[in-house]
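Single chain ahead, by itself, as structure tokens, in the form predicted alone.
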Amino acid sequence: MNMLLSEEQRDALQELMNISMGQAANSLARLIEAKITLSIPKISDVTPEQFVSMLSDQTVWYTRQSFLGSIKGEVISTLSKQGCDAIGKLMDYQLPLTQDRLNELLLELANILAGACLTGFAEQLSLNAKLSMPTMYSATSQHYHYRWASTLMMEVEFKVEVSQFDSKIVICLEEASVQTLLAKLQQLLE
């Protein structure tokens, strides 16, 4: 599958991602009353091998959330193991975090960030996407089947300065949804 975006489409997509990721960062910043910095959104076509290698970092927790609607896919959130206690404290979790409370915190963070990112992104393109609840995910314990056999991947990194915590939100689109996205982008550009 060849999904090469034109330079114009990539720029437009990056700008849309920037806006929706900014909304996600604002949601979290208001909740924890801390400054959050964002990376520039990265948009890439990935092979199954690249996707699986992305899921092999042992310094982060992973969550997955599928979404359905006029676009379908999955949001993978990576949440750094470092800084979790500081974020937990900012979000009024009792420390030290038990494993159950840590999972609850990670799922809540993933849901806030992924939800705001996907919602903002879909709304700007007049698409609808309903996000499922996140689940903890371990790439090492589960054989990841190659559902994302070359996909468009959009990712951005969030850093919470006071806690050394960071998170990455990766939106993976199914092949048919990439075509829907490209058609909407083209309408936007015309």
Contents of the next structure:
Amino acid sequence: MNMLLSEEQRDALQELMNISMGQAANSLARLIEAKITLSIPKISDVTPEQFVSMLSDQTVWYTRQSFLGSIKGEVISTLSKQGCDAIGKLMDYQLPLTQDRLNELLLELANILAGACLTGFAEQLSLNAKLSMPTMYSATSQHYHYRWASTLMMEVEFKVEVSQFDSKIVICLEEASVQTLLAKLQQLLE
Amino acid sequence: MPIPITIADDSLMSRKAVRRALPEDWDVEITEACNGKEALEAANSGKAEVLFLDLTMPELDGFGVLKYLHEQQSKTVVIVISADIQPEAKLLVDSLGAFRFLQKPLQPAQLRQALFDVGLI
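Form predicted alone done, so how does the form predicted in complex with the partner chain look?
What follows is the entire complex, opening with the chain shown before.
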């Protein structure tokens, strides 16, 4: 499935993502005072078609944010519709959540998780990547525009068991950034 | 006599990071384990006077290893090196008798300090 990466590179990327998601989970865990379960990060190659097909799950909310710097790309966060109220409560939001307040909560969550994931990842590789503010994304009302033919996708999942809430952070690199990333990775592995 | 130590982590890169962080002049015999089961095998066969232990591993995770060693009243000195740095993970690790909890990415100075504190270097 993955032709781009050697086993050693894949292992390294997985571990770097694992470390950055640990930092992200710690930020959120301290905020909501609940334990967060981490997945093993998934690293894969995707085509735009595969990528777009991921954006049509009706059980989750989507947010998007782009990042610029020595590596460029986009972060998609999925946040389960289930459990949003419970998380909102833990974060001192007033219930029931209005649509505006819900969006605010989702964007805040996406920013905490995606921000820590991307920053932690880039820092470990001495790369810089500045993340824009997230916006809500709906596959039914917006057409997804892509500028790449295939790319590297890194996916991690956070579960807050006590609230039955889960969130996935998907980092997609632009094609040109994959080479930058692999070069840095090589330095780390030498 | 070299000290038998085991590095348990499913990531090759992280095992290398631990190797690189060890004091150069420290006389050790290193065993590597890719999961918790291998870590316990190493401990049970006297290959882990010191065990550098990751928490999230396949087969048997680091908590499982700690629990077993704790129940056996093992003399293995366990230094946990973890990407999961949530307060709850630290508390659990402490309650299971680990000597130190170090965060990933591993800072070599912290690892050496831990070895110094336990009286090994």
